[in-house]
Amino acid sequence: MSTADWPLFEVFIRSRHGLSHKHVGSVHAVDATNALENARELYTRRNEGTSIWVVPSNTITASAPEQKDALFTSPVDKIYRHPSFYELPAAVDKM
């Protein structure tokens, strides 16, 4: 098996505690352990991260751009989802 046949892994790095992981790129590797090592060598050489995630690319399911309206547009008939219809308690009036 050549390196071109190795599975592709997506790499996510968290730069500091409390922040979200961000996608930084991809690596080919024999398995997840090797992918983690490759990602560390490639993307965190200067102590840029505190955490690394590697995910097999073939396990990621993504929405298509043409599905944007169906997935992300709020239905007009569900006005109760808008916060303007709720009374805030006095304890949180500074919100």
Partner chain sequence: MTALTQINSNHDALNTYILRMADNNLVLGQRLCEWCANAPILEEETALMNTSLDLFGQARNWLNYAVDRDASLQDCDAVTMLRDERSYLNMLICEQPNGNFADTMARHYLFDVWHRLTLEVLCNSANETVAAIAAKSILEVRYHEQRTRNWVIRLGDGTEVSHQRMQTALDDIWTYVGEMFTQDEAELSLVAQGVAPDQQTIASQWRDIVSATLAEATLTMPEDGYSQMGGKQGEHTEGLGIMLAEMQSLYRAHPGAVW
Contents of the next structure:
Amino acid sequence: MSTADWPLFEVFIRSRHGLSHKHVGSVHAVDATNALENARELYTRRNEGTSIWVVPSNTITASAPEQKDALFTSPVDKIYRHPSFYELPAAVDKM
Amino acid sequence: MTALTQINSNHDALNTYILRMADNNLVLGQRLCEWCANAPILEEETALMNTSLDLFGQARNWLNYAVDRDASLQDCDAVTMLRDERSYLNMLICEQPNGNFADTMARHYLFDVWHRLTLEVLCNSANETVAAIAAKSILEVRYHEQRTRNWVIRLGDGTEVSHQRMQTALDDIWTYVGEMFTQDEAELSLVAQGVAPDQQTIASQWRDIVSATLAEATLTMPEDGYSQMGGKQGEHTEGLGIMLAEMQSLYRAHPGAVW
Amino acid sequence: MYAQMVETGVKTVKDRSEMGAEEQAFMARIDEESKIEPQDWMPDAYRKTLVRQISQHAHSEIIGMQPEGNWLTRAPTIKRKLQLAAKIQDECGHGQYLYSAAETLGVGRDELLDQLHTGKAKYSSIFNYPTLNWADMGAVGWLVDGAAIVNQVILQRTSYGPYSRAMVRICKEESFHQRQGYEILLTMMEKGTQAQKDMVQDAINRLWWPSLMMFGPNDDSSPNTAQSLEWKIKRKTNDELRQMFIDQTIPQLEVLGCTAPDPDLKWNEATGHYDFGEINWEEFFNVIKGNGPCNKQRLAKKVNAHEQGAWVREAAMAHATKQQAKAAAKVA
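Show the same protein again, this time as the form predicted together with the partner chain rather than the form predicted on its own.
Entire complex below, previous chain first.
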């Protein structure tokens, strides 16, 4: 009785002009055209979008959780990358 | 308290036209409601319901205008719930039963192309209110057409079974196509005034668009045979009365009630 | 609550000292309220429990379309039809969000639906009751969605990221459902005829107890709750949620001018809560087992739609495959 389900696509929506596309979830669809239709029906029922991207879920490459420390801890020490690291006199501190 | 009375069925030419537009939407929207929880996949459940919502919303805009022009119609609910099948003015194609998914998509696509072409002209109607309602509707209807077109192609080109079912669906519905392009005197008077489009022009555009889609779908365009007519004058197929009996039952059981 | 009696497969809550390093680290993240994401390590039982709970929740949204769909074609006005269609459509959408969340745990939607269709998976007992008059559309929105919202608001803080995010989205969209339901009832009570007022009371009489049953069995007969709370899959016990629901609902019932079919219902000054009568648990367990008034019909309709739709799903997939082959041939 079971027929293989349609493939999964990840859906990204630009909610307003000038913002980035943001991941909102996924849809099942037979192809990209159909994925756009289904994403439109499901994720923009309340006027949420100005643009949609769909990406086949199996084409996404993700970083591995085990690598989290190796990938992301080093920048924690590099506080000189943040403006608050540099102390300036009050007169020019709006810089 | 509004009394449970028969709604006036003597409309002027413009209200006749407006009610035809409204009833096409009401009747097709109601048919789509019948799909609720029966769709082939969840994604289509959402899509069919969206379309139904669009159609009822458009119907309400048309009905409000008809009621504004003729107070004896009471309000958009009374005019929906208190007219019998002989007073409904939708085209026969809209009321045809859902059948299987191919039947629903064939019916819907052929209507959508007509609907979009008609609304496009109505956007420039000499009547400003008509033009405004059309302008609001057309954005939704363009999308309906795109979606049903894709389904006609998917089913036509898909599997042997789906091809067969879509071809049968087209063959079955074709007898109701001709009515979309017929115009009675009332409507021709509106064409002369620049209020409504000339369906002769639309007919040839419709034919080109549909034949291109059917070719892409590997389907055969049915021969034009004898056309069933009469919906626009209130003579319907038997299914409409049953559909309306269901739709109107609660409203009619409680005359004058506020919901 | 749309998920009732979710099996954790764990008899007693495991002591931290019995856990390996991985599981201890996992529990530490749960304790600090950090979200667990799909690729993170998680205990097998946690994963299985989540799949059961999320899919049960999804199935409930989908089956829940049927009792409301029962009145969609007969809605008394265009406005009410639009509202009801939008609500049913939301429920279908929420089912889809939830299946998506479950799929991040490595199980396909098709498999989950199969479990529903073969009766292996459950959905909320509430949807096995019939909707017998239009006021049921109001009572379902007010009581059933109301009970669901009590639970879902708290589930926004559930420990599994995709589930939590789905709940945030669902809560945002569902806020209109309960108000819509209540407004249907209020209109009938304030502006309606006697027949309409009688419909409202009739709907409340029939749906009151089944709504309270939505929260699941009492805590002392809910063996899975402790583990689910420990994992922060659940955030409050069944009885706590049920009490919250009753406390917030009674003032709304009074505004309507209706009564609950419970002679023991009264305000308790000492506890600061409403006392209420004993739930008919025999009925509850029977509905769960498949003996409710609509169990068979709901499932049969769902299975029928799925089977009747198989050729459509296959055709669409076949067309897409042909298109891809054509595109590939062009490139080559």
